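Given as structure tokens, the chain that follows is alone and in the form predicted on its own.
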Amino acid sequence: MAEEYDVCVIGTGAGGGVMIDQLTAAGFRVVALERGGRVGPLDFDDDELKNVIRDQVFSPHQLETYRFDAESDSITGRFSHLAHCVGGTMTHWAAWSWRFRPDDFEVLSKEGPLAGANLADWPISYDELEPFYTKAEQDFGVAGDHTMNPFGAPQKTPLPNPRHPERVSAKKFAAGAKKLGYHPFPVPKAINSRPYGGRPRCMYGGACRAYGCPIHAKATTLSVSLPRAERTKKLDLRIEAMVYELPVDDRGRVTGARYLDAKGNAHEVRARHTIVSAGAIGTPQLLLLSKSNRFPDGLANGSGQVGRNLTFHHHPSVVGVFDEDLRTYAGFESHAAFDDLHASDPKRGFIRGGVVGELNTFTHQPIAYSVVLAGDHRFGSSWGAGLKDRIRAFPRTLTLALIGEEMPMEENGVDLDPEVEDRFGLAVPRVTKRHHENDLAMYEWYEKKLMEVAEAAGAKHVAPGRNPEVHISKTQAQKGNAHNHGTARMGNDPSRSVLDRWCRSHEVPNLWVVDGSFMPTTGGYNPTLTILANAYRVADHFIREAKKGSI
């Protein structure tokens, strides 16, 4: 009989990578299955065409469908901003590293029910996660100064690395924010501001989000967690392994995983525990593919909650053109932010909020900049002389944007497309997504505030950044995002959630999920540090209970 591993981990990104690292360090024998191949510094450069436009490095085989609601037709394409490779989507993250605030864990209790939304409290508190935030910050070398954000979560331990220097755009942004009475601060980043953890300091090349770091100054599971795990000799990492089924035995326990290699040949691994970390799009796809007589609607889906409550963040933005070179093409995605407007305020007509930052999402990428922002007709036209003038403004342009908390809606989610299959003949994930009225009200309110900040900062021309990829309305939604959450919620009620407080299935005792799927709500912050911290928390529990023989 084939070897039975202690643990099978599916996915090597933020959640899976930390679990692999912690479990192998504790002596567990782990087999890790990654649908993509190995990538590394030799694959990483700032070629926008290769990395972003054609997506040839990170997820060349990605395929999914999208529809606005259950009555709408689906369209096929790549909408989610993912990386199917060793290290997962974190490999090309922008490294913003926030802690959620204590109230982010109690949205239903703090706000009360909201018609049309499926609000919920987390089954854990900020205080329970706090020591694991510290662990994640230390391991991934977060740089910044937590004392400079008076509205951030309380924390007991300083960040391990000093803050990065400001770039010109950050100084402009901060000056505008201060003029309006806000409190700007440097964005905490898991990017080395000095040599740390055996990795060098950042060289400020400008390509972080959607790009790999060629020197590993940006912390990822590829540069931090997986090398440590491989050194233990306890890890069997199998690449280009597309998992298509989690089989169960007569007792309803998962026995491991079945996968297809690059040539489509089927394989099976056996393990006493299976940990799924395929992301909030891939995890529900896999659970729904794993049907059996015992689980006819998909594995761990007796509640019908697998795939539901998909949330992104929404991003109202404005684009300002200044007189001077702002250097946003250098540095990383964002250097400065303010959090003054984050908390709920009933006078605004919506609940919740988010953090505001300056960023270079488009202004470090000339092609995307030219295509996406060409519709700003104050330059005359979207082609010819108008387009040339717009391109000449490239170094003087700054974007301001919100990381806005979306309201979870049960009808938003991921299921299996009944018609479209991938290269292996597997049903692709189908995303159904529209926005709650609260999202739309928040979007409009923040867009006006961002206009005020840009003008206070000295921008000569200011316009809303309403490109079709991010603008939302009653009839238009984001089709995909890099921030994906909520499709396998954790909670105390098995009829309303998929996972318990330890991210263990309510129905399958040796099945765990540790990617962004577990989040009941999403705060107004980039989620990766919270996914990392939660994985450290789950790993700590797993190891402790395994030693007692209670799992």
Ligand SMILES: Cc1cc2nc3c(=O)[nH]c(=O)nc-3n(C[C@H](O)[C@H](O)[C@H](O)COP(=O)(O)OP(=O)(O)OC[C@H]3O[C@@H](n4cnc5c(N)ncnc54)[C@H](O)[C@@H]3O)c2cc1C
Contents of the next structure:
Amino acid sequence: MAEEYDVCVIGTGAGGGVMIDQLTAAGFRVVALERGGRVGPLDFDDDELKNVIRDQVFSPHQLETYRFDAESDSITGRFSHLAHCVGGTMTHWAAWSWRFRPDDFEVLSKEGPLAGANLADWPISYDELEPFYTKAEQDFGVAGDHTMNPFGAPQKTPLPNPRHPERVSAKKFAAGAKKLGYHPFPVPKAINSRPYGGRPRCMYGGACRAYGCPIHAKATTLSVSLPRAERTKKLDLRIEAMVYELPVDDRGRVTGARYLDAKGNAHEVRARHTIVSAGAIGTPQLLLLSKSNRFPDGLANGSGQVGRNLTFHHHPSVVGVFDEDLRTYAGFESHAAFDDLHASDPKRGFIRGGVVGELNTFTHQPIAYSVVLAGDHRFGSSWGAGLKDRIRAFPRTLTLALIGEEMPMEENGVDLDPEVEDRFGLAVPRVTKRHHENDLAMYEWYEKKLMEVAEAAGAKHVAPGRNPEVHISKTQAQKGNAHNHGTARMGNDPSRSVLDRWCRSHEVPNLWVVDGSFMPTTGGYNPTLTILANAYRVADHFIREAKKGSI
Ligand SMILES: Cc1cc2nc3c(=O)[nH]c(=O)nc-3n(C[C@H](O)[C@H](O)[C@H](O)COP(=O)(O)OP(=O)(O)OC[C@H]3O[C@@H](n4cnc5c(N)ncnc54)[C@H](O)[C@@H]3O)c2cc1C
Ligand code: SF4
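Switching from the form predicted on its own: structure of the form predicted in complex with this ligand?
Below: every chain and molecule of the assembly, starting with the one above.
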């Protein structure tokens, strides 16, 4: 009979990478199954067409469908911003690294119910996660100065690395924010501001967000967690291993995983525990594919909550053109932010909020800048003289955007498309997503505030960045996002959640889900430091309980 591993981890991204690292360090024998291939510094160039526009490096085989709601037709394509490779989506992330604030853990208690939204409290508090935030910041070398954000989460331990030098564009943004009485500060980044953890400091090259870092100055599970795990010799990492089923025995325990290799040949591994870390799109797909007599609606889905409550963040944005050169094409994405407008304020007509950042998502990528923003005629034109003027303004353009907290809605989610199959014949994930009215009101309100900041900063031409990729309305939703959460919620009530407070299935005692899907609500910050911290927390619990023999 084939070897039985202690643990099988599916996916090597933020959640999976940390679990693999921590469990191998504790002596567990781990088999990791990753649907993508290995990428590394030699694949990480600055070719925008290949990396960003055509996405040929990070997830060449991604396929999904999208529909606005249950009555709408689906369209087929690639909408979620992911990376299917060793290291997962962090491999090309932008590394903004926030702690959520204490109120983010108790949105339902603080705000009360909101019609049409499925708000919930987290079963854990900020204080419980605090030591694991510190662990994540230390391991991933976050650079910044937490004392400069008066509205941020309380923090016992300073960040391990000093703040990065301010860029020209960040200075402009900060000057505008200060004029309006706000408190700008450097965005905390898991990017080395000095040599740290055996990795060099950043070179501020510009091709950063949506690109791999060719020198590993950007911390990822590929550069931090997986090399450590491989050195323990406790890891069997299998690449191009597309897991399509989690089989169960007659006691209802998962026995490991079945996967297809690159040629479509089927394999099976056996393990005492299985940890699904396939991300908030891949995890529900796999659980729903794993139907059996015992679990006819998908594994761990007795509550019917698997795949539901999918949330992104939404991003009202503003583009400002200045007279002077801002060199926004250099440096990484977002050097400065302010948090003054984050807290809920009932006078605004919506609840919750988010952090506002200066960023160069488009302005460091000339093709995206010309092509994607070009669809929006408030700002130049997509052809002729208007386009030429727009391109001339490239180095003088600043973008500002919100990381806006979205309201979870039960009908938004991921299920299996009944018609579209991938290259292996597996049903692809179908994303259903529209926006709650709270999202729309928040979007409109912040867009006006961002215009004020761009004007105060001295921009000569200011326009909302309402390109179809980010704009939301009653009839238009974002079809995909870089931030995906909520499709396997944790909670105390097994009839309303998939996972318990330790991210262990309520129904299948040796099944765990450790990635972005656990989040009941999303906060108004980029999510990944929270995904990493939560993975350290779950690993700590797993190791302690396993040593006691109680799991
Ligand atoms: C361009 C970009 C920029 C971003 N910038 C930031 C940022 O600045 N700050 C921030 O906080 N977040 C950022 N994010 C988001 C961040 O990358 C994600 O939040 C994070 O990686 C999610 O971690 P995860 O563990 O949930 O999933 P992932 O990292 O997506 O990992 C899932 C893994 O599972 C694998 N997998 C999926 N299905 C299967 C299967 N069936 N079999 C085997 N393997 C499977 C995938 O290949 C992948 O390796 C960014 C994302 C993008 C795309
Ligand atoms: S800007 Fe810095 S972190 Fe980003 S890819 Fe370049 S060296 Fe790496």
